[in-house]
Each structure stands twice: as C-alpha cells, then as structure tokens.
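Take a look at this one chain, the form predicted alone, written out in structure tokens.
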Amino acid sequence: MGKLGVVGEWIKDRKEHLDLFDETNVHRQGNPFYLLGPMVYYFWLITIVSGLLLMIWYEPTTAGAYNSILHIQHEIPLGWLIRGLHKYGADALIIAITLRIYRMYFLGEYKKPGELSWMIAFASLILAMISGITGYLLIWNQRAFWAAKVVLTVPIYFDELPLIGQTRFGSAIAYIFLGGPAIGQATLTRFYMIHFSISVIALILTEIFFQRTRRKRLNMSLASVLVFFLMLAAISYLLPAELGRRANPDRTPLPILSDWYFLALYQFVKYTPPLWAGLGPGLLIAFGMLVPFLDRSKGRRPSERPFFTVVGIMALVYFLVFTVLILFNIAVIERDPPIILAITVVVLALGLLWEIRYRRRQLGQLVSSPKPAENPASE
C-alpha cells in the first residue's frame, strides 16, 4: 500500500471515531466537562441565528455601519437583545471551545483514535478567533478600528527575513486584507465577507457530517438550553453590547485593546522582537495541530505525559498572566522579556527532565517485572 493509501486509511479510521460535539460521550455527562461539546454547538447556533437577524439591519459601509448599529441597539424592538446574544454567545462559544480543548489536552483525548477530533477542535478555536476579530471591526467604533489596525501590522514583521533579507511578503498579506494602503471600505467589506463565510461554510460541512452519521448534535436537556439562553439574555440586559465612539482614523485611543481572547497576544507582541511577534502565534498553532503526533507517550493521564502536561500548564498560566498585564498596562520592555524567556527555558527543561525520569522508571519496572511462566502443555 502506497503512502496515499496509508493516509486514506488513516483518515477513514479517524472519521469513524470523529467526535465534534462530544456526541459519543453522552454517557460521561455526569462530569460537567463533557457538557462542553453540546455547549459549543448551542452557543454556535445562537451566534449564527442572531448574526443572521443583525444582517437585516446592518449596513456594511464605513459611512453607515456605526449608525446601523445605533439603530439596532436603540430603535429596533429587542435589537439590544439580538446584539447581546450575538456578542455574548460568541464569547461563550470561544470559552466553551477553549475549555473543551484543555480537557482534551490534559486527558490525552488527542491520542489514537482522537487525533482528527482534536485537530478540528483546535482549528475551530482559531477560526472562531478570526471570526471574532473580523466581526469586531464591523461595529466601526474607535476600539475596533484601532485593534484591527494593530492586528494587521503583525504580517508586516515578515517583510525582512533572516538570511533572505527584504521580501515585502508581510506587506503583501496585509494589503490583501486591507484592500488598500489603510483600513477603509475595502477592509470592512473583506472582514464582513470573512466573518460571514467562516460560519456558513463550517455550518454546511457540519450538517453534512451529521446527516451522514445520523448522530444527535445537541445532547443537552431542555432545562440546560433555557438556563443558558436566560443567562445570555440577562448579561445582554445588564451589560449591553459595546457601542463606543465612532471610528476616527486621526485620533488614537490609549490603550489600544481588542476583545479579551486577543489580549495575551497583544502583550506577547509587546515583549518580542518584530519577527518573533509574527512567528510566535504561527508556531503555537503548529504545535497545537501537531501535538497528537509529537506526543509519543503511551498513557493518557497527565502524570504519564510529564513534558506535555508542563507545556499545557505553562500555556494556560501565560495566557492568564499576559491578559492581566495588558489590562493594567504593565510592561517593562527592557526587563521583562529576558525574565520570561529564562522562566520558559527553566520550566521546559524541568518538564523534559521529569519526562526522562518517568520514562526511565517505566523502563526499569518493565525490565524488573517477572517473566510469565512457561506453559509445559505447549511443548
């Protein structure tokens, strides 16, 4: 069998064990962490339905976008609720995906035959964040405008590469998304298209999968459905979705911040040289997608995968710490990066030593274990 045949067999086997929304783990729902799959699907549906309703009144132009949001928020009956469900439903979706990914990671669910389920779950988080940042600009307020401007400066860091020199590759990528030299109508149009397309294409592929497998998508009680809806409605009422001030390219707000799930990345960009500010997120994504193939340990429990457990804990701690630091505008560029790098190297080294020690202990137990007695009847 050739390489293509092996890959085809691998994909076929993993598709049979594919688990998009924990639909094969209903029997484990005594553990609330196994409700995360149905929660992902539920919050995704709320985000899509509310988004389709917003499209009725939203005007995707730089002149009319902000006014249409004002119209929806204050003049359309229950418009504030629709915006709130869309905003907080999307936030809840990203939280549920993130928690589910951490559950899968620390419980080793990415191991055979769960590799494809893990890769799709991890990719869904990336797509949800891309959908979030593109949808964020659609408000066309100050915070969204300048947050998008910061994000679109990251590709420019690839304009000059070591050993290669000037490439202008990053500027070309930024230009494609901008649609010109600066954020404007072309940028808004592109972001609107990306924001809409991600959900529509993903929903079509998901529905095709469930139609073919005849599985149940939403394995959640009616009571849970109502509780989550009322929770989102209450938050929408108590904390109305942000409006802010109309975008003004000539006035820079300080600090420039995006939605909560990008805050840690902002701190990372502050701390790192330009090239690494661009490479870092890409390397993190690559590690996340390839972790099922990088982790060659046999066990699934965290203690049986010491190095990868340490990496997961470190990633979680850095996300929380960097988010807090950017919120309080704490960053000493001359002091912090070397300290953070030293901490990272030491922690990873300790994790690697823990892994080596564990493997040696396992090998020692295997060698010292008594061999099974020979069966005389087999002679």
Second form
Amino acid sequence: MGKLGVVGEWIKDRKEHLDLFDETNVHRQGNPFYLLGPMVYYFWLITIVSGLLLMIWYEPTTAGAYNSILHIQHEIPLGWLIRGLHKYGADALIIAITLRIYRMYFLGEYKKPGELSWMIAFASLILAMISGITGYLLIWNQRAFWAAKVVLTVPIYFDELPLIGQTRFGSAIAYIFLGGPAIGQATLTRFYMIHFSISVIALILTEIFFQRTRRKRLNMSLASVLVFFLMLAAISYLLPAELGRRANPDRTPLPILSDWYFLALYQFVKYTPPLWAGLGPGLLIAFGMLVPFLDRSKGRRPSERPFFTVVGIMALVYFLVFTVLILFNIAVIERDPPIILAITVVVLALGLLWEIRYRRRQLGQLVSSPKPAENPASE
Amino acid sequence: MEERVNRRTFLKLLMGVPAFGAIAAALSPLLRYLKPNLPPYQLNPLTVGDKPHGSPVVAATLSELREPWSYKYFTFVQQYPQYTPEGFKNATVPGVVIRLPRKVVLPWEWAGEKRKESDIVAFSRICPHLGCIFNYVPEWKEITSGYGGYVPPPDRRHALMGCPCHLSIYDPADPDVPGRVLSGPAPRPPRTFLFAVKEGDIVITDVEPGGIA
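Cool, the form predicted alone is there; where's the form predicted in complex with its partner chain?
Full assembly next; the chain just shown is listed first.
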C-alpha cells in the first residue's frame, strides 16, 4: 500500500498545519488582513445565533413565509434587529471570506503546507453562497422565487452533455432539489433544511477541530467584537433588511437582480449559452480548489509567480466589472462576449509571457552566479 | 519500493467487491429517500390517461385584436393527474396572443400541422432559456432601454418580446420562425399554443409540450 501511505502522510502533514480562522496567525494581527479569519468566525456565529432566533417566528410554508417575515420585521420587538443581524451578518461573512481568500491567494498562503487550509476556505465560500441562495428563497419574495427557478433550471442543461448527459442526471438534480416538478412547498422545505444543515454540520466539524487542537476559538479583542456588532446593529437600524415583493409565479419583474454576490455570475449567465451557465461556474470552482496543485512556482510573493497573479487580478476585475454592468443593466449579448473573450485571451497570454520572461531571468541569474547556498537543489 | 500484489492482498481486494456491493445496496434506499414523491412526467412513461390535459380557454375575441400588433395576455391551465387526495395538480402556463400585420406559417409541427398560415399567433410566455416569464413589449425602444441595450435591425423595429431575467429577445412576427431568437442566451423560440377561431373567439386548446430548452 505504498501509494496510499504517501497520500495518508500528505493528509496528516496538512492536517497538522490546518488553519481555519487564522488562529495560527494571531501574532500578525497588527495587519488587519490577518483579522479576517477571526472576523469570519465571529460573523458566522452571529449569523447562526440570529438564525436560530428567527426560527422561533419563521413559518416555512409557501402561504405563510412572507407574512411571518413581515411580522418579524415590523411587529416582533427587536425583530428588525435579529433579521438585520442575520442578513448583514451573512453579507459581512461573505465579504470576510472573500477578502481572506484573496489574501491567501496573493500571498501564496495556499502553498505547502497550506493546501488544505486553502481548500477549506474556498469550499466555505461556496457553502456560504449556497446558504445564501437557499436562505433567500425562505423569504418567498419575487427575487428569491425567480433566483431559485433559474438556479434549479440550469442543471437540466447538463442533460445535453455527451455520454453522461444520457443518464439525465441534470434533471435528477433539479428534481431532487425542487422536491417535485416545479417550485413549491417541497422546495421551500428542502431549502430550509439545506440552509440550516450547512451551518450546523460545519459548526460541529469546527468544534471538533478546536477541541482537538486546543486552540483559542475567537482571536479578537473585545473592542473589535463590540465594534463589529455595533456596525451590524447600526446598519440594521439605518437600512432595514429589505423584503421585496411577495413571490408571484405568473410575473417576472423587470429588472430583476439577485443578491450582490451573485450579480457577476448573473451577468455571465446572460452572456453564455445555457449549458455553459452551469459548466462555467463549475470550472471556476474546480480551478479554485485545485490552485495549490496547479501553481508549481517556488516563490510566495505575487511578483514571483506572475501568471497566477494576473489570473487573480483578472478574476477580481471581472467580478467588479460584471457587477457594475448588471447594476446599470447593460448587456448587449451580440456585442459584449467577443470583446470579453478577446480581452481574456490577451491578458492571459501576456501573463504567460511575463511568467516565461520571469523564469528565464531567474534561470539566467542562477547560471551566472551559481552560489551553492542559494541553489535550490533540494527541491 | 518494490511492491507486488501478493495472494493475501489480492484476496483482500476481492473481498472488497461484495462489501462495496453491500454498502451500495444499503445506501440505495437512502438515496431513494431524497426522491420527491410527485413524479415528473418527463421521467416516467405516460399512459394515455396520465397525459396532462388543458381546459380550453378563450384568450381573446377577434374584435379585441383588430389592430396590428394588438395583443392580450391570458393564462392556460393544464391539469396533471396526480395520485393524491386532490387528484389533479394545476399548472398554469401564461401566454400572449398577438395580431400580426402579416401572415406567418405557424410553428405547429408538434401538433402535426405543417403549413397553416395565420396572422394571429399565441406564444407561451415561459422563457425556453431558464423558465422566467417574458413580456410582450409593444414599443421596440423599450426593449433597447429596458432589456440591456439591444438595438434591433431596421426591418425588425416593431413590437418584440423580451425576458427580464437574461434578456433574450424574440421576434413574434418573423416570417419563417415566429418567435425567432434575436438576441440573448435562449436556445430556441418560445413554445406555441394551438388555437381555433370559433364565433369570433380565439380559443386556446393545447400547448406545445415541454418546459425549457
């Protein structure tokens, strides 16, 4: 069992260096970017606690959901606060996870032995987004209804794939998540279960991790804890979490937007044929998860691995540009995609050229001054 | 690292096959637990009595649709047999019936009608892209301003249909393919309704089967 042993050894090593919420980087917290880990944990806990409190009043039925949220927002004492904490806590959580992932990406923290930490951080962003989309269907408003409809129609196009499409697994995915042929009570119940269980299961696993490693859970000063809480409370008061209009299956409003973190993806879906609307994000997730194994460069600084730095910046720019485009309702579907594709290809090619030039220069330096101490022969 | 599969390892591996089978057999009913109890009609073969049937509905009267480009929204109700106490599940299909300025060949191949021409056409408003409900937009400038900035070519500057979700634009009056996709990610034109004109009423009798794509 030689091969398995190697894999076991690899996993064991990465588990020892596993870092979920920057709890091994507390000494660096002079830099606010290293406060992001504790922020993720803190906002997550706020979301869980406020979510449990919302469950007291929430009614998971198609007829009663919207009314129960109206009730929470306007009639229950402090209901607006709990709902605001839940909504804005979740938004803050997603912002913190995203920023932390970018920090890990640009500082090369996903390199050995951080591969597993990176993969967990990246998966947590995906899970947070799934939590988000299952969570906002629970309001049963127009935005939620049509978002769920669109998201659960996308997998049906997987049936067009050659070979594996014939199993009709795409339709099966849609059918299982919908709980029937269309969005209805079964969908709401299933989304409620998914929304709740993602956090519960992740919380149990996190707790086991903290029990085993004996690390401190929340590495944040009391001042930060209070300030962040007050920020969430203030925004809940000043900008009450919105409700939208009650879901109406017979009318799609114009314009219709998703939650902010899906906007770029939404713009992408407008631009591409429907099969790619599902495959594109899938490839993006696969790329994100496999980054530690794709990036074979030695250095950790952004300038030491030009190609991946370019890819990271491009992803960030596309996220922002697509979000702005959809907010201004600009999408000329005949004109834009070729331009975007051309820019992507040119930028990636330039990134590759930069990488090649950088590596040549490194090689040249190595040849001209072969210092045995710096020669990475051991690698 | 010289490792060869010896007899013991091989037998152990062989033991794994029935063990794996047993686990799969135990898990299969658990997976079936996830399966909704309302069967979708695409997955299971239909018996004759199980086909959804719609109750004919008067979409509009001819006098309402006298002017070219006049239109009317309607809702067609399909009844799916369902093995529940209610017996039937209603599914509503929103539609639009339009008076065109010229005759087009109706895309009724699905109903066995090959060459029927008409200047009245009825579309299902379920977008064949991802299932949103699209709109009939009488003024093409509204398409440009509200649906992402698409500018139709000069010969198509008339009423169009546009989907709010992903901005697919359809031309209801295309002479060859009524409902042709002008712009956007939609993979096909919208589905059509079968109708007959009876005593000045436009009576919708059936809808092209299928949901999206």
